[in-house]
Structure formats: structure tokens, C-alpha cells
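The chain below stands alone and is given as C-alpha cells, in the form predicted alone.
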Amino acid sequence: MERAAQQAVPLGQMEVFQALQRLHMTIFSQSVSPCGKFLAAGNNYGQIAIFSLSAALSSEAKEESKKPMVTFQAHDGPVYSMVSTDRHLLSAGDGEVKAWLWAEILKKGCKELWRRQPPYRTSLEVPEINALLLVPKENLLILAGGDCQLHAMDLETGTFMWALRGHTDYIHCLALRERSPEVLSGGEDGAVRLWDLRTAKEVQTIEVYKHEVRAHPTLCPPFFLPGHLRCLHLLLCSPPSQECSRPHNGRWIGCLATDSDWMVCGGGPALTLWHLRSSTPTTVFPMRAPQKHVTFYQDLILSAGQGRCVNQWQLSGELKAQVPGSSPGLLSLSLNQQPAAPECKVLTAAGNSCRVDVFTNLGYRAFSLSF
């Protein structure tokens, strides 16, 4: 549709048309190349743009270095999610996942390698695929989205092996707990579900909106007080418990991440740190705006969502910093930690604009890439 519309626009109006496209652009997804020197970004028009991080970060970089080296039409609808293997860029849109060879993309030969569609219940069903997750040890790709299921695809054969059912509404996000191995999924139904890949069964369900973080007393009651006064002292001097639920925002889980026995998740409910083995919330982060992406980074948690800022949190719940970007809302964060390109080790953030913000350290935005 977008390509047809572009062809119908007279040449004198093309610049206006393209400016309006950029004005209404949303970047849903990002993925770093296996070599670490390139970044793919997917937008709401079904386009994927490839940026050269090495060129943009060079001391000789010009404005042209911050524009795509190639842009191609990948899907008819939005590119909701992307991941990279050691050879391929995988992109997901409405009802299908496609593969592209990174080697060919970098030669500007953007020819689709293959496409796959999960076995949906009816042939008329075309739900969006909101999340892709690689499981390298098993050579699996996990897909999830609008049909409320997790589909596992064997990357070697391209066949779908099984589907996991349990969510009662859209699935928004996935995360891998590598040591187990377990996959976590969060959805519109307000639940985070843990799935054992060895048995293809659900092993744990956390309904986030039903929990609260119980506060501990900040002051110990004086030992000389009688028992009933000690209880009263504890009641008056203890901080209130913090509920994960925020009914005005809804129950939906929009982001989650794991680090061994710990999970952080948020969305409608408050951004919260959980101990997985005990299914216990330990920290509620004081952020009013719903968060759309979260990740562990060293001893910090990074989150983004409604608003311009990338938020840096201590595990204790203290807000360490808020670093503003150029987009009014953020939907994805990408940490480039490929060992092959240490000079391109950056954080990139994208969302409700045509720009991808680049942070060379966590303290400030260095510059922006632009579609």
C-alpha cells in the first residue's frame, strides 16, 4: 500500500509525502548485526533500515553517516520484532516471520531468503507477531503475539515443533532464562508464565497485578516498651506496602527481562523486580508511566516507555538517572555488546519518531540516526 501510494504522488509533492511519513513514523524494533557494526530498525510502514554504526561513530562522521545505508520493504504491515543469528536477520510482522541474509543486506541485495507462518487455528487468522526470541542452545526461534500462543520453530528445518497455550489474551513480550532452560512470556491478561523447554509445559504463573511488596519497619521499637506498645510502634513507623497493581493502567505486561533467578517486568502494573524461585516481588520502582522495554545491564536496570527518557535504576529501587532522548515515547532499547566490535558498544533507543537515539555511554545522548 505504501509503495503504491508513493508511486501515485507527483514528483513535486514527493518531499512533502516523505516528510509526512517521517512525522508519523514509529520504530517498533531493532537488531544488531552479528559483527556488531550495523543496526537494523523496523518501522510501522513495514520498512527495515540498515545503519552503519561504525561510520556514524567515526571521528570523520558526517550527517550522511547517520542515515540508512539501505532501506527496503520487508512486510506489508509493521515490523513488530527482529532478532539476528550469526548469519540471518529475522523479522516479524502480521502473521509471518521472514529471514534475510546479513551478508546480502550489506551488499544492498535485500532479497527475502524464506518466510514462515505458524500453524494458526484458522486460515483466516492473521495475528501480529509481537515478539521473537532465539534459544541458541536448542537452535529454536520462539514466536508469540496475537493468537495468545508461543510457537517454537526449528531454525535448521524451518518446521514448527509445538505451540504453548495458557495465555488468555495477546502476548507482548518474551525472555529467556538460559540456565533452566525456561522461556518467560508476558501478555495482556496480566500474567507472566514460565515454560520449561524440555517438557514444553508451563511450570509457573505469576499474576503480577495481584501482588504487593511488603515493607519492612525502618525503626526497631525500643526494647523497654510493653508488647502492645511495641506492636503499635511497628504499625506507625513502618512504611506502607507497595502494590504492583495500578488499575487505572490495566493489567497488561508490556516488558520483561531475566537475570538468573531474578525477573523485572512492567506495563499496566508498576515496574517490579521479582525473585523467581519464591515468586516474590522485592522492589517496586517509582515510575508512573507504563514501561514498554526493560533490560538488566551490569548492576543496573534500564527501562523506557511513555516519555522521552531512558531510566536507570538501582536494584534497590532508587532512580539513578533519567537520560532524555529525542522521541516522545520509547518502544525498544538495544545494547550492542558484540565482542567483535568493542568500538561500537552503544545503547540505542527508538519509538514514536523516525529517529534512533545513540548513547555512547549511559550518561547522555551522543546523536541520533534517522530514517
Given for the second form:
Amino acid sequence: MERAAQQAVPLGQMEVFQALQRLHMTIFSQSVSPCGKFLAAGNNYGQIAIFSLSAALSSEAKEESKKPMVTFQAHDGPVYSMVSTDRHLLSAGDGEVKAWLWAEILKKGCKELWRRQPPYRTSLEVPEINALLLVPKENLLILAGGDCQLHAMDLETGTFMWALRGHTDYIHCLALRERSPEVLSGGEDGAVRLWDLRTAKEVQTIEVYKHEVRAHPTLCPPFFLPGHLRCLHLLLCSPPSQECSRPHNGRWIGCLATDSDWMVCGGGPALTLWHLRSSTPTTVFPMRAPQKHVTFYQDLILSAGQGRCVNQWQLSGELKAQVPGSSPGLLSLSLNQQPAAPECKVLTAAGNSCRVDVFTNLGYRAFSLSF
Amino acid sequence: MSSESSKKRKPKVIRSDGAPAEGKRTRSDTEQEGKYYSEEAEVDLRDPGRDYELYKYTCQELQRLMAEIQDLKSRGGKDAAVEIEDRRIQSCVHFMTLKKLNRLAHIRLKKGRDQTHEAKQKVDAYHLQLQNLLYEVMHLQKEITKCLEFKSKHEEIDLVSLEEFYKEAPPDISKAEVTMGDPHQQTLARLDWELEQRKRLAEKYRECLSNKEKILKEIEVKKEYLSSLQPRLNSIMQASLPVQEYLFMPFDQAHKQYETARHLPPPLYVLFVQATAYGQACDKMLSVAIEGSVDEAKALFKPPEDSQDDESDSDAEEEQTTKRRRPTLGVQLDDKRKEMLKRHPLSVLLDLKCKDDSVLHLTFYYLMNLNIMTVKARVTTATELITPISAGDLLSPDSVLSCLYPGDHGKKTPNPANQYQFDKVGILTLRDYVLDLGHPYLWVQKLGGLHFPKEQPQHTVITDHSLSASHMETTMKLLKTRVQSRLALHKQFASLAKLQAAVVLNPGYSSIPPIFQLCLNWKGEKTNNNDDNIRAMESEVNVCYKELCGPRPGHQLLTNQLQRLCVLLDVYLETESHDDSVEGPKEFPQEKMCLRLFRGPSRIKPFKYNHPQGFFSHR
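Having seen the form predicted alone, please provide the structure of the form predicted together with the partner chain.
And the full complex, kicking off with our chain again.
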């Protein structure tokens, strides 16, 4: 707030406007380029900024390296979700999905390759697209958002093949369970639904807020036990139960992550680890703030949401570390695990500010890129 | 003395010559009766006169002897002792004679007494017999007189006269041939006939009684039937009430109301009539009712005779109480004041329903002595209002109706005549009593048809229907708008009280817009750090300020921003999701039209207003 007053030079209207914009900017989505050296970030004004990670991480990094290489107006509305294929950057926001060529963008040529709109039922208000999911084996792109359906688009032809209906309120997040293959979707109605991609039918519904965890979080079964036995071990231990639902937050599922046997989901209800085969929750992570993004990383679970910090959890439910970032709330985490650029292997976090925090080491924040 | 006593004993022994031992008298009494010396027998033989003479002689001798002894003793001498002794013996003999004579006298006395006694007893016995006989005689005489006086009951009976008797009585009773001659038999016959008649009459009487019983029972049954009819009729009436309501013809209710309305004082009556008429004709949301005690209203108009009786009683009571305690001057004045400000027991209750289901309850009272009407107001809302401090007074009954018409505060009495009345009892102004009695607004007086010209006081004021009718419609509309605007204001206050906004104004205002930072204190402190929606609201106001500039040169920016902030706050509070685990209605019921409540990963509320369509959506 005091930024405007701190400037010595009197500002013109444009600078004032831009300053105000940056004050109220929210970065919703990130995506790493296929070569791993660049990071794209999409914000609530519809802009996408490309940052050069390699430049920012190098030893001669200057202040400008932390600024975007190129910024362009991608959408009219906020860019809620971005995903990269091996050549394209796909971004989605207000009802449309657009594709950009990475090669083009890096040369600062910001022209969309194509744009598609899934067939929506209602036309009164264009629903947003909150989540994009790539299914590389089938070359599918799955979109989900405000119209409560999952649309599948074939990336080659660009046609929308089917739509999965089942959610009663809009969908927040998608996750892919590779083994089956199944798609998990979490929505505002509080349910995580599992859909079989081949049959295009709903397989299972887990209403998270109705469950409670039976097992004691500190009694951690040994890791070498296979999944189902681990679950059994947890179940057989004596149970003081913890409820998943937190009514004052609501029941919406904001984030999902899965590694085929296990699923972690959070949002209004507490962040919980579930065993998918038996559909039982096994661990409740004691985090009061609703989490907006969660992901598995090695043997940890990383989550971020309301609150400055990136939280690192053990599978047993213990908090390993809380690393503060620079934004008051985080909406998106991105792990650059592209094999082509191992030196840029960083965790980037972005949310309710114009900055993207870069963590080179999970223990602390190295620096921030800013719009 | 012992010698004398032994001598005394001796004569006893000597006297009883022939008896072996006197001591054994009792034992030998029965066997020796003949030999036994009985003095009683001797007494009969001797002559009492001679005994008396003997007594006198003996006494003389004794006196002589005593004198001689005296002489001798005084002379002394030797042979004096022998002489004395001799004389002493003689005197002893004389003493014995005296004793005997004494005994005889006693015995004679005793005998005489016995004889007297016997004779007396006999006389008594005869006397007693005589008494008994006399008593018996008297008794018998009484009996005789009684018998002679006995009146047989048959003489009390009014027997039928002889001719009738002979006419009516059947011959086996009358027995004319016998009875003609013999009055006794005649009377007997007549008595028989009387008995016969009486028996017949008794029979008839019994029959009549049983008849009567039967008829009484029938009457009872019929009465019960009638009395059970009344509650059935009542229940039919009750049952018809829902039908009445269904058909919107509440006759019964209206009838009752009109009944009670008859007891209303004139201004309240005018109000009632006009309000009901208005309600039926124009405004279905208006309902009129009468509250209060009809009996008290009737009591105000009691006939004068009763009050006179009461007066005499109360005079007596008053005297008593004045003897005990005089009420103080202040208490008297207080009583007079209370009397002056007395309200009529009936009041008219008007309920104005507004569109959002909140109801304005108006209760109209009539102050009898002051001839003005007052009103008390109360607002009830469909949902419970949580009153923030700043909005405390908005809906308070005291002020919700003030200044409905310009200048009409309702603190002063509109009737100029009241001023003189107040002076008498020391009331300065009606303002002090307004909370209790209600507000005497001018429009209330007009609704009741009371017209007070401002210039001169009048003694009587006529109540006027036309005055009331002309004001009714405007007043009702004003009341409704007042209530709605107050409620809306209340809500605004409630929502705004929770919001704090810090504004930074740059000297280059209006080209450089003010920046708002918001902090909402509701269910916890929410700022842009912890609530995405607050951030969105700030961004609406800070970033999208170009929309809010208004016409050039855009000086209205701040006010427009504030206004938009209010609207955003409304949207925020109304669309806040209701916590299902907590019971109760929503604190801010949703009134704005929104397409979707949440959108996007941040779950932002719809803050963008679409102008002509009038709904909220997301940016």
C-alpha cells in the first residue's frame, strides 16, 4: 500500500494503473517449458509471462532476470490452468482453451495456434475452465470447470469426444491415475469422482466430508509394506477418529494428487491421504488453512494454500517443514522435473501476488520472480 | 378421792341386792328376767309427785347435814369427827337417793318421750294416708274432667252434611235405618263414608303424582336435548370458520369485531371504520383488530343509580380512611395526573405487512380526558435482526414513526385545550409521558377524525369521518415506505458496521485514484491476506476505478468507490455460504440475483454488476 507513496518520481496515470494492477494480481497457473528452462505463469488479468529459469538461476543473475522475458495477453479472463505438451503450451481460462507454440513464444511471437471451446450446455454465462489434464498415452486433453463436466478433447483432431457428467457443482481439479487409467476430479460439491477413461463412465464417488479417519496418525506403518497391507495395518490400530470435514470451510475439494494407490485431497475439508482401493482415509494432515495445491514428491507430500508457506508432510501425517514464501496465499506449485534441464530443478510457487517464489532447495526460498 | 370413789362403787354393789354380779347383766339378762331388778318397771309403779317431794326432802336433809358438818368442823373437837363421819354417811345415803331419783326422772322422761314419739308417728302415718287419698281424689277428678272434655277428632272433621251423606253414601255404609235413630251409629256411618272417600281421593292423588313424575322426566329429557343443541350449534359455527376463511368471508370474526367496535370511543371508532374500509378496498396487507377489555369499557358508562349507592358507601369508607391517614398533597396531585392521562381500555391494533414479510404493528389509544389519540409502534421482521450499535435506534418504537409528515415529532399534544388541563394538575408537557402513553402524532389525530384548529381552543371537537378517510391512504403508504426504508438502512448499518476501510488519498486525487484496503470483522477478521474475496473486492474498487469515475472531471470517484464498496459488501455477506452445522436463519438473507456463487480456483464471489439485467456475475 505504501508503494505508491514511496516513489519519489510523480507517477503518470499509466504507471499508477499498472502499480495497482500488480498490487491486486493473482497468479493462478504455472507451466514449465518442455526444455525445462522456462516457466510460464498465467494471472488473473489474462496475461501469461514467460520467465527464464536458467537465467534467473545462473550465477550472473541480475534483477532483470527475475522479470519476465515476455508477457502477452492470452485471454480475456483469468488464466486458470496451463499445461505443456512437448511442443505446445495450452492455457485455459474463461471458457476457451488456447494453444501456443513454445518455440514461438520464446521468440516473443505471441500468436495463438488454435483455440477451442468445449460444447457447453448453458449459454447464459460462459463457464470457466479450472483444470487441464494431459493423458499422454491417449493423446487426450481433459478439461473441467464451471459447467460441472469433464470434456475430453483429442489433441490431434481437436474434437471433443465425450463429456462426463456427475458433479453437481463446478470442478476444481483433476488428477490422473496412470495405472487404471482413471481420472480423478474434485469439485465444489465436495466429492472426488473417479472416471474410467476407456468406458467413459464414473467408477466411484468419494464424498470426502462424510468420512472420518480411524487410524492414529502417529502410528506409521513401515514403508516397505505394500499399499494394501499398509492400509490394513493402519485400520487395525486403535482408532481415535478424526473427521475430515470442516464445516466452517465448506466442503469443496480444491486440490487433488494421486500416485495410483494413494490419493491426497484437500480444500474445505482437511488435507487427507486416502487409500484408493478401499476408499478409506488413512491420514488427516493437521493443517487448518484450506489447501489449494498438493502434489507428491519423492516420499513427501507438498501442499500449499491459504497461508504463506509451502508445507512438506510425511506420509504418516507429520509436518516435516514449513517454508514461507512471499505471497500471502499460494495457488499453484510447480516442480520442474524435466530431464533436459537438471540444473533448473526447482520448486516454484505462486499465488495471491505478482511474484513467483523459487525454491532451489526445499528448505528455503531462494528468490522470487515477479511479473 | 380414792376413798370416795370406792364408796361410790360400793353403793352400786349394795343396790343390786339379789343380783350376783352386776357386771354380768347382759349375759344373765335373758335367763334371769324375772329376778332382774328393772327400774323401768319401778318407774311405772311410783308416783312422780311423791318422788318430787322426796327429792325436795332429800335436798333439805343434805343442806342440813352440810350445815352441821360445817359447824362441827368449825368448832372442832374430838367427837366432831365421829359426828362428821356419821353425818357424812347420811349425806352419802341422801346422795344415793338423789341419784336414784335422778335416774327415775330420766327414765320417766325417756318414757314420756317415747310415748310422744309413738303417737306422733301414728299421727304422721294417718296424715300421710290422708294426703295420698286426697291426691288420688284430685287425680281422679282431673281424669273425670278430662274425659268429660275429650273432643273426638271426628268432630274436627268437616263431615259432609247429613243430606249429602245420605245422598251420596252407598247404602251399605249409610245404613239409614240404623243410623237415623242412633246418633252414635250415624256418626260412625258418616265417618265410614268419610274414610271411604278419602281412600278414593288418596288413590287419585297417587296416580296424579306418578303422572306428574313421568311428565317431569319427559321435560328433563327435552331440556337436555335442547341444551346439547347449543354446543352443537357452536361447533358448527366453529367448523364453518375455516370455510369462511377459505372463501375469504370471515363473517364471524367480522361480526365479533363489530360487536366490540360498538364500545369504542368515537375517534377510535372512526379510525376502525376507516381502516377496515381501506383494508378491504385497497390494501390486502392491512389488518385491523381491537384489543382491550370490553367490560371495562362498558363500566365507564354505568347508569347513575348504581353510582349513587356506591357513593354513600364510599363516603362512609372515606370518612374512615380520613380518620386514619390523610394522603399527602403530592400523592393527590399524582392521582389527578393519572386520572387526566387515563386511557380508554380499548385500543385499535393495525398491522401493516410489507413486501419482505416485515410487519409494522401500530396500537392506537385514546386518552379520554385529553381527547387525543396516541400511537405506539413496533416493527417485527421475518428474520431476526442483529442490531449493530450504530443502528440501534433505527427501529426503536420511540423514533420509528417520528416526522412521518414534516415537523410532526409526536412529543406535544395537538389539542390546545389540553394545555389548560395540564396547568391544573401540574403537567408541563406530554413529552414525559410519551413513552408510556404513545405518541400523539398529528396524522394519528387526523386518522381518528379529530380536527384541532391551531388558533383557538374549543370545548368540544367533533370527530369527522371524511377527515380520516382523506388521510388514510397517504398515511398508510408513508408508513410502509418508512418501515421499508428503515429496515434497509438497518441492514446497511449492520453490514457496514463490520467493514473497516482504510483509504489512502493521493494529492493528485481523481487522476490518481484513492486506494482502499479493507478489513472485515465478521466471523473472524478477514483481510486481503487471508480472504481471497476481500482481495477481489479491493481490486474491484482499486483497479477497476476507471468504471467508477463518473462524468468528467471525475471528482465523484471517491463516493462512487464507496458506493460500490457497499454493494460489494452486500454481495459478500449475502453469498457467504451458510454453515450447515449451525442452526438458525442466515444473518444476511440473499437478495441479490447472482448466477453463480463461486468461480475459479480462488472461489471468488460475483462482484460484477451487469447493468440493465440487474444480476451479479464474475469478471
